[in-house]
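Presented below, as C-alpha cells, is a lone chain in the form predicted alone.
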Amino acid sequence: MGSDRRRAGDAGRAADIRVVIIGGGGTGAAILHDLTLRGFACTMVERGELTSGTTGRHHGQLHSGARYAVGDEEIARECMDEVRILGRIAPESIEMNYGLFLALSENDVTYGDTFQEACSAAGIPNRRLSIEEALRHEPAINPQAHFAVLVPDGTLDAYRLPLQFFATAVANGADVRSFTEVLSVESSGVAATGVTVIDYRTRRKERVPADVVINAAGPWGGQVAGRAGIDLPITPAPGTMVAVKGRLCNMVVSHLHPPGDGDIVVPQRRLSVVGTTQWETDDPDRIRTPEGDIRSLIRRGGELVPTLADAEFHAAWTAARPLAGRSSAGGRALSRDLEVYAHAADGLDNFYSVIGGKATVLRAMGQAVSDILCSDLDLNLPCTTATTPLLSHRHYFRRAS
C-alpha cells in the first residue's frame, strides 16, 4: 500500500513539471510518448516535418541484432527484444518477412561459425542453410553464395512507426508542434527555464517554459547543445543509400561479414532499396549525395541480389546518423548504441542531450531516457510502454482534422 501511495503521489508531481523535447525523429517520438505514459506534461517541438530528418531517411530495416552479435551482444540482444515488443504494440508498420546473410567468399564462410555463435549467445534465432535451400526461399539470391543464414529481420515503416507513437502521446496530452525551430534554451543559474522558438508558419517567436529541456535532434545535436552553451561529443555521420524499382526480394538480403558499405538489400513496398555508405560531416544540413556512392551500392548490392545491378533507379539519397562521440575514422569504430548525456557537469542540471540509438530500439530508447529523469526527479513511475499497444498512425491526421 505504502509503495502504491508513493506512485501515486509521484504521478500528481509529474503532472506539474513541464517537459521540452526538442527534435521530432523516432527519438524524440518514443521519449515523448513514454514520459506522457507517466503523467509528464509534454511538449515537442520540431524545426520541420515531423520524422522529416534522419529518421524518414533510413532504408526500414527491422534489426533482429545478428549483424550487430558479433561485436556487441548486449545491443544484438536489445534489438532481438525489440522485434518482439513492437510485433505486439505496433504490427502495422513492421514486416516479419524474415533475413538471409550470405556467405559470398571463402572469408564469410569462415565467419559463419563466429555470427552463428554470437546471434546464439544474443539469444537470435539462426539457422545454417545450403545455397539450394535458401534460393527455394529467396529465389532473387546470388546462387553462387557458398551458404546462407537465415534470421528473424524484417522492415518497419519509417514514417508510420514513429507516427504512431505521436498518435499515441497526442491522445494522451503531448502538444507536438512541427515547423517549430529552437532559437535559443533559456537559463537562470544551473536551471534551465524554457526554451524560445519560432514557428515558421507564422513568423511568430514564443517562449516556451520547461522544468526539464531534452535534446533529442539527432545529428543536428551538437547545434542545438551549443544553443545552451554546451560543447556536446557528437559525430553526424551521413550515409547514402539507393532505391530501384522493383520488390526483387522478399527477404532481407545481407552480406556475410563484419558491417560494411553496401551490404543490406531490403525490400520496401515495390522498391529495393540498398543501404548504405558512411563518412562523416560537420553540418548535417550541408550534405550531398555522392555519385560514386550510387554506383558502388548499385554494384554492391549486385553482388547479393544479381538482378539489381540492371533494376531501373529510382532514388538516391543521404541521411546523418547521429554517433555518440567523436572519430576521425569515418564513424565505423563508434557504438550505435544510445548515449544519455546529463549536463549537470555542464553547469545545466535539467538540461539533457540523447545520442545514437536504431530505429528497431525506439521505444527501449524512450524507456532508457525516461527512467533517468525519473531517478534524477526521484519519482517512483515505472515504463508502461512494452505493454501498451499503439495507436494507428492515422490516428495522428484524424486528430488534426
The other form holds:
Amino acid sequence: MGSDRRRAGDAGRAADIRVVIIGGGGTGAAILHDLTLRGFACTMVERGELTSGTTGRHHGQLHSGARYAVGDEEIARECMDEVRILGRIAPESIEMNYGLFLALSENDVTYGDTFQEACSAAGIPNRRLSIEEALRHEPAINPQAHFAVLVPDGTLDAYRLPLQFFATAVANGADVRSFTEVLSVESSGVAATGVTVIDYRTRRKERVPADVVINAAGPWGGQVAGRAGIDLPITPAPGTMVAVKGRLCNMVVSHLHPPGDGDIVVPQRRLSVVGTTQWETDDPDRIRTPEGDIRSLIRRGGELVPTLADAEFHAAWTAARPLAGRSSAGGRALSRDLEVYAHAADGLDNFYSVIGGKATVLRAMGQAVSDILCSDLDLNLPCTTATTPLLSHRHYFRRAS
Amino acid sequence: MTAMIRIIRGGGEQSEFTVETGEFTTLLDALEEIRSEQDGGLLYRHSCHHGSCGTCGVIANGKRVLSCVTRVSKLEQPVEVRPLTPYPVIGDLAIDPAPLYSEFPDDASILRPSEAQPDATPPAEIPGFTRFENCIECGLCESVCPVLRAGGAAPGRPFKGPAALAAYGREIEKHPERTDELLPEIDSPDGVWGCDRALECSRVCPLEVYPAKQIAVLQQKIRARKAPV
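Output the structure of the form predicted in complex with the partner chain; the preceding block shows the form predicted alone.
Shown next: the complete complex, the earlier chain at its head.
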C-alpha cells in the first residue's frame, strides 16, 4: 500500500515536471513515449520532419543481437530481448523472417563456433544449417557457402516503427513539434530552464520553458550541446547503403565474420538493401554518398546474394551514426552502446545528452534514459513500455484531421 | 556538373539555387545541399532516402515524384519543384499528410505474405514469410487524382481517395472475414462510386499499387453482393 501511495504521489509530481526532448529520431521517440507514460509533461522539438536525420535512413535490420554477440554479450542480449518485446508491442512494423549468417571462407568456418557459442551465451536462439538446408529456406544465398547459422533477425520499418512511438505518445498527451529547431538552451544559475526555438513554419522564435532538457539529437548532439555551452564527446560516423530493385530474398543475409563493410543484405518490401560502410565526419549535414561505395557494396553484397550483382540499381544514401566518444581514425573501435551524460558534471543541472544506441533497442534506450531521470529526481515511477502496445503509425497523422 | 533548382514555395515565392551534382545525385540530395549550404530554413519532408517511407513526394517539372529516387541528371533544367497538391502546406515544400490518412480503414495491416522465392520453405520458427505492403502512403495518387483536384487548385468532390480505397481493397483481399464490416464504409458517392476512372493514380504510383484497379474490384464486389440470387 505504501509503495502504491508513493507511486501515486510521484505521478502527481511528474505531471508538474516539464521535459523538453530535442531530436525527433528513434531515441527521442522512445524517451518521449516512456516519460509520457510515466506521467511527465513532455514536449519534443525536431528541426525537420520526424525521423529525417539518421533514424529513417537505417537499412532496417531488426537485430537479434547475433551480429554483436562476439565481443558484446550485453548488447546482444538486449537486442534479443527487444526483438521479443517489439514483436508484442509493434508487430505491424516488422517483417519477422529470420536471418542467415553465411560462412563463405575457411576463416568464417573457424569463426562459426565462436559465433554460435557467443549467441547461446547471450540467449539468442541459433541453429547451424547445412548449405542444402539453408538453400531450401533461402534459395537466393550463395550456394558456395560452407554452412549457415539461422538466427531471429528480421526487418523493421525504420520510419513507421518510431512513428508508432510518436503516435502513442501524442495520444497520451505529449506535444510533438516538428520543423522547430533549438537555438539555445536557457539556464538560470546552474539549472537548465528551457530552450529558445525557431518554428520554421511561422519563422517565429519562442521560449519553451522546461524543468528538464534532454538532448537526443543523434549525430547532431554535439551541436545541440554546444548551444548550451557544453563540449560533448561525440563522433558522427556516416555510412553508405544501397538498395536494388526486387526482393531477392526473404531472410536477412549476413556474412559470418567480424563486422565489416558490405556484410549484410536486408530485404525490405520489394527492395534489397546492402549495408554498410563507415567513415567519420565533423558535420553530419555535409555528407555526400561516395560513388565508390555504391560499387563496392553491390560487389560485397553479391558474395552473399549473387543475384544482387545483376539487379537494377534503385537508390544509394548515407546516414550518420552517432557514436559515443571521440576517435581520430576508424570509428568501428568506438562503442556502439548507449551513453547518457548528466551535464550536472559540466555545471548545468537538469540537462542530459543521449548518444549512441541502435534502432532495434530504441524502446530500451527510452527506458534507460527515463530510469536515470526518475532516479535523479527521486521518483518511483516504473517503466511500462514493454507491455504497452503501440498505436498504428497512421494515428500520428490522423490526429490532426 | 551543376544543376539549377527553382523552388516554388507553398506561399508562391520562387527561389533559384545552383547545386553541384553527380551521376547518382537525387532531387532530395539537391534539396539537402541547398539547406546545408544556401538556405538553412528550407522546409521539405524526407526520411528514408530510398523510396520506402513515402514522405518526400513533390511536383518536379509538373510530375509527381518521390524526390529521393529521382535523379537530377534525368530532369530538364531548371528543375521546377513545388509542394504536393492538394495537401495543406506547412511551409516551402513540406505538406501536412493528415488528409491522406483520414480515410484509411482502421487498423488495416501493412503486412502481407511475401511472394518472393515462392518455392522456399520457411524455417520452422515462423508460420510463413511476410513483407510490408506495396503502398508507402506517399500521396502521389491523391495528388494526381482529378476528383480530388477538380482540375485545379479548387477543392474537388468529397472522395475517400485512391490510397485509402486501395488499402480497403488490400485489407479485404487479405482478410475476407472483414468484408461485411468494410464494404459498407466505401459503398457511397464519396467511396468507390466517386471514382471517375481517370486511372492517373495507377500511372503515377511508384510502387505499382494500382489503386484504380483496386477500386474497380471493390465496385465489382459490391455489385455482386447486391445482385439478386
